[in-house]
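The chain below stands alone, shown as structure tokens; this is the form predicted on its own.
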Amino acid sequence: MGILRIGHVSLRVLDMKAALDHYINVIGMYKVMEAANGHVYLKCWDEWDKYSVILTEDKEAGMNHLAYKVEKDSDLDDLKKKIEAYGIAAKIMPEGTLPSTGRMLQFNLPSGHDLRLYAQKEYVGTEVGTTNPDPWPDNKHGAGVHWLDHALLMCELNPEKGINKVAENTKFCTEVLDFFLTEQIVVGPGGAIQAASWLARTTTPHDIAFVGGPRNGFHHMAFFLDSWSDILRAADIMGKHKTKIDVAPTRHGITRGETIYFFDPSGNRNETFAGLGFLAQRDRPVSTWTEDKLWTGVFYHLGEPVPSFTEVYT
């Protein structure tokens, strides 16, 4: 019962043509449909549901909502009761509110981010199919990412005013949505302040993450690649396309993932993420990173601050 995995991210972009060139030719996604309202839907080659990214042209970049898939339609009703009992308003959105998608449960995290859960989305299959599948498709292009892997949300953190939306989101997601904590950053006297958290529902190091900042916002969405060599190839493709890179290829201490951070033409941050990292399990001890080793956790090789990483987001 409950949440299976990340389902899709709905993003606002400033220029649809430039955004599509980026998500198709740099990241390697496929355009699957365009709605009458101008929304464009994309998927990765190794995904089987119809789409994982929705693009909407707007005057301001950022995230509209983040969605996760649940196992059964009845889970939506059960989770609605749990969310409302926790004190957060929730509503059922009818089938067809989003194309090719069943009923959705909509609510806001304590941080205010719009989160949606659904059980049904049209199955279209991967690019290699399910009968004698090849390891990759002949029409793979760009970085050739496999799937949408996770999202990281920035959450207001102001200890002087008693505001810690990281901790509030973490508590809600673990107690109500049944995520489990895999890693965290703690700061302040005695490490009393939870400044960042990584949570999972699957066996990957995280399916969602929360990091403290001056305001709520969207930090990044990540796409999975197989290996370090794929990360380097993705960086080459970004160089060819003059993509704005935020953090060049490196390794995280947190999650142990191999990574590169970059921006779409509207300023929304993306990540290509490779490697298993570690096997996330409910009985695995939580990894805690202390304030003095914070940047080693974020970027293991240098262990030094990268100001744009926490200061720039949509």
Given for the second form:
There are 4 protein chains.
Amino acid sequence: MGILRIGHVSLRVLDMKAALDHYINVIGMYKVMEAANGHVYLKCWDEWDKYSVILTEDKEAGMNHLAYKVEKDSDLDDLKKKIEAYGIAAKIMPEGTLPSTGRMLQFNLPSGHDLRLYAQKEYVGTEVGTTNPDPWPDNKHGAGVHWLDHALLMCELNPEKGINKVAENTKFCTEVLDFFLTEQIVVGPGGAIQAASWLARTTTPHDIAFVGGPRNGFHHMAFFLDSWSDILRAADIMGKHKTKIDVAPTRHGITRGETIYFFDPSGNRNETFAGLGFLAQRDRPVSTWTEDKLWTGVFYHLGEPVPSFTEVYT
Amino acid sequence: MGILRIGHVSLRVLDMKAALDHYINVIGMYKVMEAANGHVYLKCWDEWDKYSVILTEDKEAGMNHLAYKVEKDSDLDDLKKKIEAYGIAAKIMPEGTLPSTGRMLQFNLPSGHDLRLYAQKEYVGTEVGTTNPDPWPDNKHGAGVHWLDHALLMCELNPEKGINKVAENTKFCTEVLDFFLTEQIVVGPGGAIQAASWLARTTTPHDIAFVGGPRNGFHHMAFFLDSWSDILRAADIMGKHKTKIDVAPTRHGITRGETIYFFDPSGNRNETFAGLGFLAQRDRPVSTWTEDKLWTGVFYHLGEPVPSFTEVYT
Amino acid sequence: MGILRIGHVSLRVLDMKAALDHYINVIGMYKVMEAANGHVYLKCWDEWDKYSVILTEDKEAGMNHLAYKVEKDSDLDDLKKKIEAYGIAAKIMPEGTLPSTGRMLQFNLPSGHDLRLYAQKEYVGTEVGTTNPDPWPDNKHGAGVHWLDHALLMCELNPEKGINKVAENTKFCTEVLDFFLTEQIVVGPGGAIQAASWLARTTTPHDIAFVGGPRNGFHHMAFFLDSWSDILRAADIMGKHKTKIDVAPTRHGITRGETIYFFDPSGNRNETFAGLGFLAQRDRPVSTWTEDKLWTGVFYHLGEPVPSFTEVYT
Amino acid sequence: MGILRIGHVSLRVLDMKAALDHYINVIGMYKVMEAANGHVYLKCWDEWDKYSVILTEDKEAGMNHLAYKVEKDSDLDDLKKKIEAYGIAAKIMPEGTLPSTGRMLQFNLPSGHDLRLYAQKEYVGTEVGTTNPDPWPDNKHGAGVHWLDHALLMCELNPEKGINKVAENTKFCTEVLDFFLTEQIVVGPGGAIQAASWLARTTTPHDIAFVGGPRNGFHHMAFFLDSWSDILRAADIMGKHKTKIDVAPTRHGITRGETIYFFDPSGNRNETFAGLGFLAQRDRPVSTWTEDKLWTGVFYHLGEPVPSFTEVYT
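Switch over from the form predicted on its own to the form predicted in complex with a further copy of the same chain, please.
What follows is the whole complex; the chain from before opens it.
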């Protein structure tokens, strides 16, 4: 079956203490482990695998690597062949490279982002268990996010130089990793340039997304909430904690999701994303956003450029 | 008993057709009457008196006058005496000055805004009637606002020149019109300057508000919605209609209300305001917002200055 | 001005420990005081006076008395005269009859329910304070209700014997206590029998209500929540605590409120009531529900009799 | 890839006119076609294939057949072999057996329910299109459901006679059709009897479900709504239309979905189901509900038996 879903993000933060306050008390994650090297592992209440975020202290913020979980260990071997056949170098990192995690298949996307696949991570269970589970746990706190939902990577797009890492990543992910395209932004004469793409392996609107910009980077990782009401509560909590909000509660045209964009104390962008949006399906026609409606796609209510949104990232 | 609630706003618009499209199809009002002079009268579905907004076409946007309803016709005579005793000129305008409306007591607030009180307006009933009424009518459309909820007037505040029309209006409204203060912003050394005030006659957080600025003017009129969910739906409708949104869905610290600020096609600011917020009571202590938290009071989530909010008005 | 709002309910419970678990951990109140006689006083987070519920342990559940707050101490003397002039005995109970509470004017409604008015109760403040208050406190817990909102009293209605305590209470409350009628149910030939009534002093749909039944009693007291989303969360919490729910989340036709009815461990009925519903006003025409649509008025979605709702009370 | 999602339900109704009023004006579907034989085809606004419900007038209500869409036409041949190898007869019905629909693979579940798979159905597009789509269409009406979400089939369960069609269907669907189990109810000594099961092909909590009862039948088909707020609005619309509601708005423990159960005019049960609930995944451990908490699983708030729920079906 191949890729199941997003597995974790390994993220650089400037100050671990401030970062933990943010990811635990604002986002609502749980600290599950601190490695000897000071790396801290966190999970959300509705996740059953051991961690979905790794925080590493560094001098510059940003993403170290992004990982997806595959169904079977043998998928790693199969995908290694497919990736190499596509012309991209891939290597197996042995079990234990990351604690509580099986062997990983590592490679770089055409954009250069470090991507990893793994089939095994220590099972620790959700906070509600598997026998007569409550709909949410008593120890929910902060925004109480359910799970790490998706990541959006900024990819170099320079039509004059013929560089379009959005299109290259999209092609690779659909042809080799068997993602399917759900939505895209096209710009330029005849809409010939694929400037952004949203791709899924689950039947939610996206598990990964690529947006064109001046340089490759990490735009945001998103955490799932049930509803617009949870978005209000999350925004209230951000207000209490003086979290730096990038874009106040609104709806995306693309994915239809209800959203808040905000920054962790190191400047890494986070999102709380609510609602299913639509049922993503392989036979559902791709939604295409044209250059004139691009910002309606991004922020449906405002429908106007928010320059910081595409210019500021780590 | 005196003043019951806000009654109507008479507003200047630049283009009647565009204005009607906005107030009917976006806001969700109903056109109830067009006078021979071209003035158009509108109401909301949950209002029982004939109109709550009068639109008049003019070369400049802004408010003509603001009216509140009193309980008894004799209240007008009583209040006339009190207003005059306070040192403000007041006059009775005869029945029929406005169609379907009884005699009006007219006077100017210390800030110069034209205020009118009336006891009688033609009863036409809500859209759900009084016998076994549905909770909302089948002909609800647009954002489907319930009623005109309050108005916020910009008042000249120039401490250097000793001008504070916010404080003057507040004093007059509490001492003469028997409003009670629910919240205020204080600035300057020792918080000695009352820079904004929210006052009520109903038991909702405000029926009128005054905010200090460079000149007197009309900041916004607000329409009531039930909930944060209705705010999302209203914002979606604004997105569809390309309504110019000033501030995307968020929560006020002051009043706790859930809000969208946006402009009619003439540039008059509107608000959809949702939720009761708190039960306003004469013995509830006034909430005071200090200069350093002023913007948290205005937009609780962002907590940062939105300069256009106090600089742009009609 | 007279009556401001509901002040408190004094309630008999069978088991104090179980009652406290319910009112604190499910409803979300705060224990503020335990008197030497074992009476326990509780308040909600958004109330500024010291308490709104008094629990007293007894062998039978039910209401001891119901109290409303008036604006001025002199209102008590004025109302005493009006009540006595109406033909109902009234007495002043001295300050300290209830702890932290000023003198009380005591009398029985025509239905016999013990009603008390007071002007003074110790001010302790809401949980968010009065300076730059957050919209909700960090120590919110359980359903996190805002305030005691209203009470509904069951009143003997026996048309054959010519007994209608609903109509008698309504007449007394409107004529003497200056409540205004917002909604009513009428039954019998020509709708001549007022079988239920909802009355307000604030501008919310009701501060007290009377419903006809086989005997006088206590139907429920209601606590305010902001919205339908809070109703879901409250119901989830009741599910976790195995609270006995009477009627699952639904909407009232009458008042339009969103509601859950449930029982405290002693069998006293509680309600969580959400939303403003409509702006109650003295010039808003009374909504009348006819016998054939009576249950649509009570439970708008089901629209069918729920016999336990009018037969089971304390 | 095999099965994508639920495709349609063919349903018997007693009165076509009443049924259409219900499915169009309450549920919010669109009539897309009426065949010469009087069969009526309907779809939801967010579906892109031509229809998801077929209504046929008959003397008895109930389900004719249930259909799922597969990804590729060749999947039908592959699955035919697998089904026959499992020992169940399967046949190909030629293209045009149903209008606008490709060839169908027909077989009966172990419980006897008529199931059909198809790969092709005429594409007509959603009501919002594929270019810069709005989040919802202007012609949304009634409850405005997004799509047919799942069906629940009642299956004979008689442990004394050794009959358990729930377990047989579950085994068949997981082993042959590659559904995965997300939740189950187990009863009897040691929880040895699988009394109900929820299975998915998408990553939503269920695409089909089986519940044990006295006889095989059709329990309900469910339509998707975004959120608890939409559930309130749907219930309001049912109140207006006097739709017979089975269970008022509440939450499921199983799937966590927010729900209303109600009946079409012929007595076929419908559900509006809101929210994603949880992200269903093949490596997510199955949630198991035990006999003592069975009703908490079904209706989380009440947690008590609602006998009609398992006894009344078509």
